[in-house]
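Single chain ahead, written as structure tokens, the form predicted alone.
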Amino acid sequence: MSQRDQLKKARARKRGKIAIILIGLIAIYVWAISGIEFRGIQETAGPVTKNILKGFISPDWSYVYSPDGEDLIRGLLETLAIAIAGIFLSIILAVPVGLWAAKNLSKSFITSQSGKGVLSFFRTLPDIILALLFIKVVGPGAFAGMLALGIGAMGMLGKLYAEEVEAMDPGPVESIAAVGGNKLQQLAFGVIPQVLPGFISATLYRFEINMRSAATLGLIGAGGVGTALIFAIQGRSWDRVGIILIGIVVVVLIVDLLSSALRKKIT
């Protein structure tokens, strides 16, 4: 067989494999598409939809400040706290739970891998189920949506974490054992200078993470200034959901731009 022909076979058999994956694509496509029932457009859509424009085209200014009750600062400033809270406990939990995961660091498979496991089960909890049970124990507002954050984020950041620890080069950590430092000492000074920049992005990351889901997770009553967005809605108030989604979008826009300058300078 000349060289000309196998590469037409290999070709064809490179078409042949697109092929299988794009009606694979497209028959898993049409099958999550048939399980949704659409019952049309309602009614109230178009005057809903025009109100609502109407709302961000004319938000209540006055709702920014209101020095005698709730408004918009304080929502959002409870939020931010919620978040930034919420990013500490992570860290805390979080550190010596990827030290665990890191197989670099683990005498056997095991260990490292039951770490792994561990921070699976808590990447699988999505930050909405653990506020509605945080709810249920400590009652709602912004401590439920801080452990609901905390707890949620430690399976992500401790597997960057982990990650960070095995990429690490393991010279340093071998020559602190050679000359007879302990596991503490290599610890401080092998592995936690090497890791510590890839550790603040990763925080700073999900940083701008919890930002979000702290702004959403007051939608059902664990903080923040969800708890008003919500409310307005109820009460079709669509001049004051206007200025709570563009207070939203604007402070999440300047975390999102403070921290992708801060990571920029880490690494």
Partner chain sequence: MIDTKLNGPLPAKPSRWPFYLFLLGLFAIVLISAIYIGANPITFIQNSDNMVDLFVRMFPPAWSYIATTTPAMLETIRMALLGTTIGMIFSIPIMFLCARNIFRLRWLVELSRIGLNILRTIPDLLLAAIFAAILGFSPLAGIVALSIFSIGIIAKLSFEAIENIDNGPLESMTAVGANKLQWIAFGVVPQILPHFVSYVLYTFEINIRAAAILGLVGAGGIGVFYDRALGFFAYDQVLALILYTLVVVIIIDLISLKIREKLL
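Okay, that's the form predicted alone, but what's the structure of the form predicted in complex with its partner chain?
Keep in mind that what follows is only the chain, not its partners or any molecules around it.
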């Protein structure tokens, strides 16, 4: 076969492949679009949108702080507190599970793999679902939200921790074993000092996510600023929705900036 024929054949094969992919994609989209039940946009959509935009332009500043009772500052502080207490709980849970799941710390494949299984189970559970369950246990409020974030973040943190441990240099651990250190001492002198910056960076990253999650927990009654937001939406007080959203954006932005500055400094 001449070279030109071979080229032609290769091109035809490539075109065939692209055609199959295209047909597949079209089929998927036809299925997706045809299946969406389109009930029409409610006629209030226009005015509501206008009101929301108006709410953003002239937000309800008086809601920011009121000496008695519910206000934005308290809602945001509660959100922050949920995220902080939640991340603390996740660290306590994720460090042992992360070490358990790291394949270079355990002798048998089954041990680390079962740890990984536990982590991926918790990673697929949405924080919100966990919050709904914890509300049934400790009642509605911020405590339920904190427990949900604590357990929910464990899956991701543990996975990040395990990856950090798996990427470390085995040398220092070996040298502690060589001087007669037991497992705990190998961990304290060989593993932890090496992985600490990575652990801190992963924790900060997850804290950024926690802030966003904590802001939504109130929507289902698990504390934080989301509670005020859902009431404001239900009460159609759009100027209040505006100020709450602005508050969330500002606080999350500040946390993001601080966290990424810290992360840059560590690594």
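Given the structure is predicted, the values throughout are model-derived calculations rather than measurements. Positions refer to the first chain, counted from 1. Just so we're on the same page, rigid core means the largest C-alpha set that superposes within 1.5 Å between forms.
- Item | Core-aligned C-alpha movement of residue 28 between these two forms, 2 Å or more | The answer is yes; the displacement is at least 2 Å.
- Message: How about residue 253 - superposed on the rigid core, does its CA move between these two forms by 2 Å or more?
- Response: Not so; residue 253 is displaced by less than 2 Å.
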